[in-house]
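Coming up is one lone chain in structure tokens, specifically the form predicted together with the partner chain.
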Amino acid sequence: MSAITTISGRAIPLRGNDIDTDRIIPARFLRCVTFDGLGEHVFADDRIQLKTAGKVHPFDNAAYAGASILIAGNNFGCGSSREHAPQSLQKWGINAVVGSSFAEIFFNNNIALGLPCVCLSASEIEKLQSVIEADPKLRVEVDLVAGQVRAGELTFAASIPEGARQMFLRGLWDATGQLLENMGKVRQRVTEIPYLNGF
């Protein structure tokens, strides 16, 4: 797997806290045996509802078309373990998510896809979203090496658990290969676990 060090591009601000996986990708789109095509359904119900109300969801706003960095709020991705949620974001074209906190399974699912999630404080998120809304063309950089999020003149110190950061920087985010290297140890441990050996 390749190392992921810096993600840069235009960003899409998505205001609101506790946005759950059912909102990121409604359950009816989970009736599938591949992740292909999930991108177009990301936030499907939220987008339809806003459209019906005569408003525009950020994912439908032409000003943000082609943006690759999502700026979310607090507890983003709470709810289900469905990997369909990060898959739909990634297939839409999102390569990094900046938020003030993430639900744990969602965060781990994102690592496995090579989709970094980094945290800023709630007030920094607000500031970042405001500057992007004022200038949707602004280039944003998520720098995992320096641990920073930069946007125009602004530089924020971003936090990400060190284990996850290392997995991106060293190209180890897809864990399967590493896990398989230790199968000898795994088979040894199997002989030591009481419930696998008649107690």
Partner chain sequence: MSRGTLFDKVWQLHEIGQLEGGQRQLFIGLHLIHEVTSPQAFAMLRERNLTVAFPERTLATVDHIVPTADQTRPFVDTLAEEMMQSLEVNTRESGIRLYNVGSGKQGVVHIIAPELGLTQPGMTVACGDSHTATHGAFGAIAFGIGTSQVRDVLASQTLSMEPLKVRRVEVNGKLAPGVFAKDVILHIIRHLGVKGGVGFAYEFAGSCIEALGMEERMTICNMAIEGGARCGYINPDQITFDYLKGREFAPKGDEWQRAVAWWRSIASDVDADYDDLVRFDASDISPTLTWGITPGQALGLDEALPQVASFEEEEQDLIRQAYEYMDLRPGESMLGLAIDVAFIGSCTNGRISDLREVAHICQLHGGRVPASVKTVVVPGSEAVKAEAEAEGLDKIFVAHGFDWRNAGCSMCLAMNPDKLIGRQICASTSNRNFKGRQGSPSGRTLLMSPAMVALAALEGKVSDVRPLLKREVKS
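Only residues modelled in both forms are compared. Quick caveat, the model's predicted, so the values are computed rather than measured. C-alpha atoms forming the largest set that superposes within 1.5 Å between two forms make up the rigid core. Numbering follows the first chain given and starts at 1. Compared with the form predicted on its own:
Comparing the forms between the two forms, the C-alpha position of Gly16 differs by less than 2 angstroms, with the core used for superposition. Domain motion between the two forms: the smaller of two rigid parts turns 41° against the larger, based on C-alpha superpositions.
In sequence order, there is one run of three or more residues whose C-alphas all shift by 2 angstroms or more between the two forms, with the rigid core superposed, and it is 174 to 199.
Please supply the coordinates for the form predicted on its own, as a counterpart to the form predicted together with the partner chain shown previously.
A single chain, with no partners or molecules, comes next.
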């Protein structure tokens, strides 16, 4: 099992509230057997729409290439329960999301991937997005141990439900890792289950 304590790297600001899972990964890209390749289609329609208008979406902005922390707004990930949304973000390279609030299913789908979502106030998000836009090379740190988000001179107290925080800190978010680590106990339990042993 792998604990996740701190995520650091450059960040990508994505302004706007109520960004739903269909905007994160449009439905036409869900017809896939694996999640491989979803990253290139993240925010596909929003990116096309802005490009058509002569603008650049943050995920197409070369200044944010290689960023690993997404700075979103309020109610991020609302809409459907599709797990493709956090998968597409992770496949693009996102390792943590900082927002003012998250849709519950989206939040839980992120836990299953080891992708923490932490909350700051709307005014703190605005400040953080502004300093990143002014300096796209600024390193941001999401510290789950201290419960902070740091960027340059700025330090914010971040919130995440304690149960989720402990899952990351103790490596319990990784269900497959837990299963493999406890394979001896699993095999022992199988020998004790009557319907697997001819009653």
